[in-house]
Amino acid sequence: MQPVTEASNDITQNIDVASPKEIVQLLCSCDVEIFDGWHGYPNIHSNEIIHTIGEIATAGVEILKDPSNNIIVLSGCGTSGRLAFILCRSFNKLLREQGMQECYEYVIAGGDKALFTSQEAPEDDPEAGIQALKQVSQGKRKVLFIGITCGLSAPFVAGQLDYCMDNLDKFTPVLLGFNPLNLARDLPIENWNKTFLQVTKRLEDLCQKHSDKCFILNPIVGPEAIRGSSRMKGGSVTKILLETIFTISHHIRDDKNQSLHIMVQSLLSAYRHVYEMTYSYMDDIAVMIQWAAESLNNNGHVYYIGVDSLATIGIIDASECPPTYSSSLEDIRGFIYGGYTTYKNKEGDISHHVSNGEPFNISINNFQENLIDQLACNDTVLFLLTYQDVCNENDSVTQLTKSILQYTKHIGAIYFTEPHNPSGNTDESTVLSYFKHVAMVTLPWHRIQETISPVFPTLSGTKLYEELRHFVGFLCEISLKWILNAISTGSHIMKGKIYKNLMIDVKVSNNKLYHRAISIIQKFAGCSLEEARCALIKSIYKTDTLTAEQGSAAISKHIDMATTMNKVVPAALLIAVRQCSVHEAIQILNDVKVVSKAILMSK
């Protein structure tokens, strides 16, 4: 049976031929499965899931009692690792504001470079995961470890979970993913003696024996809108669940009389309200998709410019486009006021430690010094702002906007108003007047307040808002994530990167993507597994006749060869469908440009 996270979503079968507004509507219909569930599986509102959320939140309280000696570690690969970074950044900030020591740590396969560009090969190394966990938890007495892998497939995380289970006196392991447990990946892992399924079964057994020491959290939220693109729905539900867990941990640290079930339900319902509000801005989102698509189709760029946490969402959305759509690192980029000082990643400014440092330059100063003079009418610039950002950066935003307008008219803002500040003040009106399009997003605060008031019966209005200001920030972030995911996804759809609802031009850069590529070829070419594998290897080595060495080489050797190559999978698909030469397949793709059209022409 195919894993749910790798399956095709029936809702979006024709998203590749949809208009911008239709794309948003389809994404909306797909994302509702986060809250409503899929095909009768447990969803985030199921009693068993709510119970597990409460149990993990309680485990978090124990860590927060002694942050000097204890630690909470969030770990993942790709999107999961980037979300681990965002969450640790947010909750460490909350601890600092409360005068407490930081105790959240993130681990991402490939290190901080993976926050900005694809570093997916380390996903396949369980020992690297173990060493990274040992390093970050060294000297700590208790560790709450949360391994995030949407498809229950990342060897990097499997190694960490296995190590935790060997050391339950110190570690409390949590597996977070969105496939049924029996569909965890059961393929051999190079240089290791277990599969992810075997690790999952071991953890499942331990959960039954030690219900307070091990946890598995796996609501099923259905296939992604774009098949296998776990940056979207998988990333959103990861953020929602972990923010809910640790918001509760911080609250019940001082107040243990609250009903955990009510708290979980209330916070999850607040996210549902924000989901509904976000997609009510379909027309605004569609405009920005159209702008971004025109930019990408005319060799232009899309730039996100933001402040603090909203900027981190923009930078991460941009970083996920190259591995997802085989796009250039320059196509979509994000920038943050204050650069790395504000970004607060562990390794700091890494632009000087890589061969091509430009994609790692994220400060507004870099944008102004190196890019603004190169802007053209084909470029799109989107500011990501809150009311407070405008108040703090009014002059800077205004001057930067004026400068950008000299080069392009595609300049807009996604602007989050605050419930308890008057709209239309001078600073706000002045800044927003320069943008050619503004999506002015207003959180449904009254509905949120009604939803969470049972959790805080003594607070209301402004006092309740101030108590939950950090949580309101999370709601703005998830709303922005949905909007930017729609913009970057929609624009790449309109560039021809999607066939039906499948990422056809996937990079073959790790074990997971190697097997996904073969599956794509087999499905759409209607050939055998071995024929699909041979077509892929021919495309990788650009040969019509495989040598014995090429045919029998380790998967890692194929990946090393293919990681930097473009259109490997489309070419392999054409080879399999038409039984043509590698040269002919490449020529068709060069002539037609749009991959989906090349595939249709070949049939």
Second form
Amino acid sequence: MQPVTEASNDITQNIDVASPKEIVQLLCSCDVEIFDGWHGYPNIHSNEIIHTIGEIATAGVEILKDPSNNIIVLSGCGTSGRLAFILCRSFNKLLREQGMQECYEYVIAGGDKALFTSQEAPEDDPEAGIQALKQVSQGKRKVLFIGITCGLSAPFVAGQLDYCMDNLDKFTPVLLGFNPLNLARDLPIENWNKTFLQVTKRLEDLCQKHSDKCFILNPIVGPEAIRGSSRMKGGSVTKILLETIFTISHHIRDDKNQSLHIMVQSLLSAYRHVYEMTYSYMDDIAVMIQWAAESLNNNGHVYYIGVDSLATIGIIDASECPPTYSSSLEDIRGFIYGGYTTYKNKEGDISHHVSNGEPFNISINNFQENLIDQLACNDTVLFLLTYQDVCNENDSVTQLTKSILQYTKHIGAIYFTEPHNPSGNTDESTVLSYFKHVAMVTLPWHRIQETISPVFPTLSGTKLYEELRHFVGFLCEISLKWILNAISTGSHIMKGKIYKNLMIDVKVSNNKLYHRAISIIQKFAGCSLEEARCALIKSIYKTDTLTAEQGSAAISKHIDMATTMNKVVPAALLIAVRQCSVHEAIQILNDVKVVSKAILMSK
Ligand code: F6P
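What would the structure be for the form predicted together with 6-O-phosphono-beta-D-fructofuranose (F6P), rather than the form predicted alone?
After this comes the whole thing, all chains and molecules, with the earlier chain placed first.
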């Protein structure tokens, strides 16, 4: 059986021919599975999952008792690592505000470069994972380790979990992912002696023996809207669960009498209110999808500009487009006021240390100095702002907006009003008047307050709001994540990048993607696994007759070759479907350009 995270979602079978508004409706129906679950599997509201969330939050409390000697490590690959980063950034800020030492550390496969571009090869390396974990936990007494891998598949995380299990006196390992445990990846990992499934089984056994020392958290949220794109539901549920866990850890530090079950339920319900509210802005999101699609279809760009954590969500969304849609690094980009000083990643400003610096130039100054003069009418610029941002950056946002308007009319804002007091003020309406379209998003604070107030019986009104300001920030971020995921996904769908609900032009840049590519070819060509594998390898080596060496080379060799190549999978698909030569397949792709059309014509 296929892992849930790699399956095709029935809901989105026709998303490739949907209008912008229909795309948002389909994403909404797909995202509700985060809360309602899928096919009767345990979901985020199931008792056992709520119990585990509470247990991990309690383990977090132990770490927070001594933040100078203990740490909480969040680790993952791609989007999972980027979310680890943003979560650590937020909780360290909370610790600073509470006068405590920072103790959250993120680890991302490939280092900080992977915050902005895909670095998929290190994801396959368990030893690299172990080394990164050793480095970050050196000299620490206790470590709560959260290994995030939506597909229960990343070798980088497998190595780390295994290392934690060898050192249980120091580490409390947690596996976070969204497949049933028996569907964890059971394929060999090169240069290692275990599969992910074996590591999972070892952890499961240990959880039974030491129920307070190891945890597995794996609610099932159904397949992704675009098959395998775990940045979407997988990323959202990762964010929701970890924010819930550590918000609780911070709040029960002093109050042990709290019912963990009620706390978890209440915070999760707040996210559901925000999910419902976000998709009620369907028409606004559809307008922005339309703009972004027009830009991408006319060789234009989409730029996200924001302040602080909303900008971070924008940068993350932009960074996911090249690996997900094989788009160029310039197509969608994100910028942040204050650049790296505000971004607060571990390695600091890395824009000068890398060869292709473009995606690493994230500061608004860079946008103003290098890009603004090149803006054209086919570009879209979206500002990502909260009420607070507009108060703090009023003049510069106004100036920038006026300058951009000289070049393009596609200038919009996703604007989060002050939820506690959404009536607005003059500053706000002046700034917003320059945008051609504003999605004015108001969190349903009253509903959220009703849901969470039993957890904080001594607080109400403004006091409750102030106490939970960081949580309100999380709610804005998840709402923005849903909106931007819809814009970037929708615009690429309208560019013809998707066939049914499948990204055919997937990059073959790591082991997981290699196997995904073969399964795509097999499904659409209706051929055997071996025929699909041969078609892929022929496409990678650009040959109709494979040598014995090519046919039997290690998967990592194929990946090394394929990583820098374009349209490897579409060509392989045509080879398999038409039984044609590599040359003919490439010729068709050159003539037709839009991959999904080329495949359709061949079926
Ligand atoms: O290999 C690339 C990728 O698919 C990313 O797009 C994704 O964010 C990452 O792997 C992480 O996957 P997982 O969370 O399942 O380990």
